[in-house]
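Take a look at this single chain in structure tokens; it is the form predicted on its own.
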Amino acid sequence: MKFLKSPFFWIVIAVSLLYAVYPKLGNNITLRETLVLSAIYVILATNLNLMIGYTGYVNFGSIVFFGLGGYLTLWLIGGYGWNLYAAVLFAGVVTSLLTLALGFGILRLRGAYFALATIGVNEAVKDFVSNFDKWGGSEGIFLPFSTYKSMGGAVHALWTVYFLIIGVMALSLLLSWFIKRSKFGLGLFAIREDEDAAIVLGVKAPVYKAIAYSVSAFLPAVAGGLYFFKNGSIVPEEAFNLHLSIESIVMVMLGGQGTVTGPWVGAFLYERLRGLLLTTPSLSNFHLVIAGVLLLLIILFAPGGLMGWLYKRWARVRGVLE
């Protein structure tokens, strides 16, 4: 029970607590449309860095996992008739296990090959779902009105969504600190610095980067069925969008890489910076411009992000915030 004396562990659980409560004091539905994107993004990133900052693998496909979790979660639901908890779970697995299978021949690549090659994943799984009639084609799935009567209506149902997605957040957070401080997350970072050393020195790399690959999956493709079930809908185009995937690596280098608190702040900023850009008429056609110039000026002038630029300042920060 030694992450009970960490601060950093009550740190996430009293930023998830305010998360979860504060909309919910004053009914604010904007606010809480609002933390439900910043913890999408928080998820997404938090998830992505496991790959990027923990073993060294860019994964520009990483939308995939959340897409397949929507479509699993709003199929079995409304064909089905399986409950939330259960679809979201079952997705999540299965997800979880595809990419595990996937692992182990693609991360045979190694660097730009194996972005690339994640990309190709990314599109040809769109392409296929696009195609599949049973998840309903290009046309994609929609849910009933009367789906959410089993959970107290459609504002219970959103509320309770809404809990469950911060619930994945702080998972999400844990999961990574966990991992940072594990002999697996250890053989990752071995991995990151020099693969071909690590396997010299012992680490079953290929097992290594394939579970971490599947871990990656897990979460987000869970946060893929909530979200998509909160909305009643989900279309190819919008699950599978290759800009989302971007914009998760922007938020990790931003924050952070390697770091388990940089991907959270680098989420955070990135959505209140997307928000800005996206009511600023005059600038909401170039947010993704934007996005691609600040992943630039991040990796010439701070490779190390936020996080890095604070720990070079005050070390006491590292034991604080990981």
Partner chain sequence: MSTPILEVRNVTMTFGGLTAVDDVSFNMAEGEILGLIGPNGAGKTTLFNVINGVYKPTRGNVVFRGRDITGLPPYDVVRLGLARTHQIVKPLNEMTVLENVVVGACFGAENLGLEPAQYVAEEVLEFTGLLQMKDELAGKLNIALKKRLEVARALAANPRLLLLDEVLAGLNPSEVAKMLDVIRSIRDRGISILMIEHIMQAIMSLSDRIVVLNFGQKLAEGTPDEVANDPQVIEAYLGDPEMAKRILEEEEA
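Note that the rigid core is defined as the largest set of C-alphas that superpose within 1.5 Å between two forms. Quick caveat, the model's predicted, so the values are computed rather than measured. Residue numbers count along the first chain shown, from 1. First, how it differs from the form predicted together with its partner chain.
With the core held fixed, Ile29 shows a CA shift below 2 Å between the two forms.
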The other form holds:
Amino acid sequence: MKFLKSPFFWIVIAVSLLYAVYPKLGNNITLRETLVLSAIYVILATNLNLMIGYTGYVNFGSIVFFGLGGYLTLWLIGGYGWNLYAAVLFAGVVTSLLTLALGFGILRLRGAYFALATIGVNEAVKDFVSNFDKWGGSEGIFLPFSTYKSMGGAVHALWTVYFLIIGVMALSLLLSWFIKRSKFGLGLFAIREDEDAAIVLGVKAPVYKAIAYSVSAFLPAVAGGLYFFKNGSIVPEEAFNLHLSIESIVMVMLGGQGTVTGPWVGAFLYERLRGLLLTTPSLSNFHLVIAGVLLLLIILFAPGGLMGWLYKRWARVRGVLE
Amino acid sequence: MSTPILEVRNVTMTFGGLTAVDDVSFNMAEGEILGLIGPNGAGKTTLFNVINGVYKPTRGNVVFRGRDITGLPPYDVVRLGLARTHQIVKPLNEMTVLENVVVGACFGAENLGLEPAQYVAEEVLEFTGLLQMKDELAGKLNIALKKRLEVARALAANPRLLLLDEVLAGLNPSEVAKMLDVIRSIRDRGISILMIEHIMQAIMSLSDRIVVLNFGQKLAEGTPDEVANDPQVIEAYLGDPEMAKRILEEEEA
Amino acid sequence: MLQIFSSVMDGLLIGLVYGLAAIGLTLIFGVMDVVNLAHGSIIALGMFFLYLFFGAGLHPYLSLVPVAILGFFFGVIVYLIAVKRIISGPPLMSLLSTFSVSMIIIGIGTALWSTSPYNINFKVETYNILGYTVTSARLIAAVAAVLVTFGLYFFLYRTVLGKAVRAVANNREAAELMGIPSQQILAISFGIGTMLAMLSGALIATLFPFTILSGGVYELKSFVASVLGGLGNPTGALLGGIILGLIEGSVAPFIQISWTNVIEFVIFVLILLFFPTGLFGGRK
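Right, the form predicted on its own is done; let's see the coordinates for the form predicted together with its partner chain.
What follows is the entire complex, opening with the chain shown before.
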């Protein structure tokens, strides 16, 4: 139980508890909804970082995991009366396995080709689901209000889902941290730096990449299930929104790719910034412009992101936060 | 006689219409240093790539310690105890020197966990004289140190056979001398070495035997003396005046 | 029978315009290994530039000239600001920097024109050839796309500057050793790619209503077309565009139009997997 001694572990637990308890104490629904979004962003960015930051493969279509998880969950609950826990777990596992199979194919592509293929996969799935009558086509799936009854009514169910989402956020961060400190993570970083060299050094790159890809799909799929269950409905445009995929990349870059804390900080800041831009009347028209300029500045002048910049200045921080 | 550590049997490698390696065969005994020489474009590095599994040969077999490893991917080959360095160094730039070598130890023949790999890596760094810069980023090293890092990484895999691809090229005389010391001590550890080299003096003095490639074919094989006096070899190198001059100079010396 | 013929012809004509858009994308990739994610927003900008010149009283087809010039300089500026600094970095950097340009363009575009649809209202003839009905706008758009492509080829193969572009595409370092100022060539190439994207956008604007977000669809079609033809290969991209148009046209009578996208993206991923250099061979 060495991890119990690590400050990072306790920071994650403390922040997650704070997330969970604070809105509940004041029964503050608005705050809860803001934090849901923030937590979802953290989940998406942190898992995406396993591919972009750890393995060096730019997944532009990571949102497909989130959407597929959402669809599978709502389909199982709405169509077959599964309970929420079983449904999200099943959705996570199925999405992961599909991603594993897909990974053995498209991870043979490198650089821009892989990025394009991931966009293609997301768009293909979105267009397929839009036409798939079993899943309601472009109308999507609606959960009847009675679904929440078995969870002690809607109010209670929504709080439960909220705590679960916070739990998934904590798990994402811990997973990312464990991988970074593992032999598996070392292999991934070697692949990121030079895949051919890594292979010659003995890293089973095709398998490692596919596993990383598959792992990076699991928790986002679970989160998608929880999120759309909370909303009570899902439509293709929202589930497979390529834009959110790319925003997740922005969060990873903003915080610092390849670090554990970076995507967390990046997602949190991005959510705050987005909220600020959208709610300030004079800025709301320009929120895309401002976000774009910010992204451009990071890429041109601070490609290591916030944490990369911080670690360069204070190397000691790195030991604590990773 | 015991099983050879490496048997290359009738290996041919073609790319499209081009034959880079043409029906090459040779054996290597355990503990031997075998030099692989030949003019530029003779197919030496291609042969290395076939041996460690980067390429699957068009025809022929590679047998390592009695086991046919033809077409096995490189990550499986290194697991069996056959490691290599690259002519064009491939450091993992954004990782430290230590981390680079830990990768070698982790994924090498011993398949070590992170912690034992750490010890092995430190030991190898000490052995190759890189320990002082273990926390530097590998990308920041100069070329001589990068070459040594290549060797250290391969060594950390705990190989029985090490393929060294021009580890002396681009080094100044004192760096060459240091590297030669390292190579000799590797051999003293009982590791067999197959090395490509252009610096004739070095390879003549280090190798037990030498294989000469020319236009993808094996031209000659024998002790350094035999090879240096082989009229065919001299003729082949006369096509490369620079090399011929070097050989002649070294003969005089 | 006639219906199928009409669909195929429609597909061919629009496919040429897709092809032009795809050439803009593939040229930039071919010369500098940058996948331009601002491509779609630049196409949309081409639509709105045409709208502005048209609004100022210029005939839509005459407006293509200033749109082209604006497009070129716009591309050069984008290159200098957003691409030049990271051109040698990992692919993620150029993907993101061009994407940020896209966000900025769409952001400003939305503020200026909202996201509601616009169209270019001008007199369009309708011809009937052996029962096949076609508008002059479609014919002219297709012909214009072909002419621009010919122009590009003339430039690349018959002018000194064009040859320099090809040299840089082939091997930037070698070209520099031969004294070709590669930075200028890269800027010019990005300008030309952008110009082609804007022209295709302008041509599309003469056919269909558009919004500032319309570029996204055509960006994805450009990806599919250029991957079909082999990324980096302009002829391939044009053929890829035609294939795309033909697929859309020929399946239209048989299945619901919304399924064509699924087919296109599945083909796209399969081509990437099994023919990564495209159907006609990519660069190098």
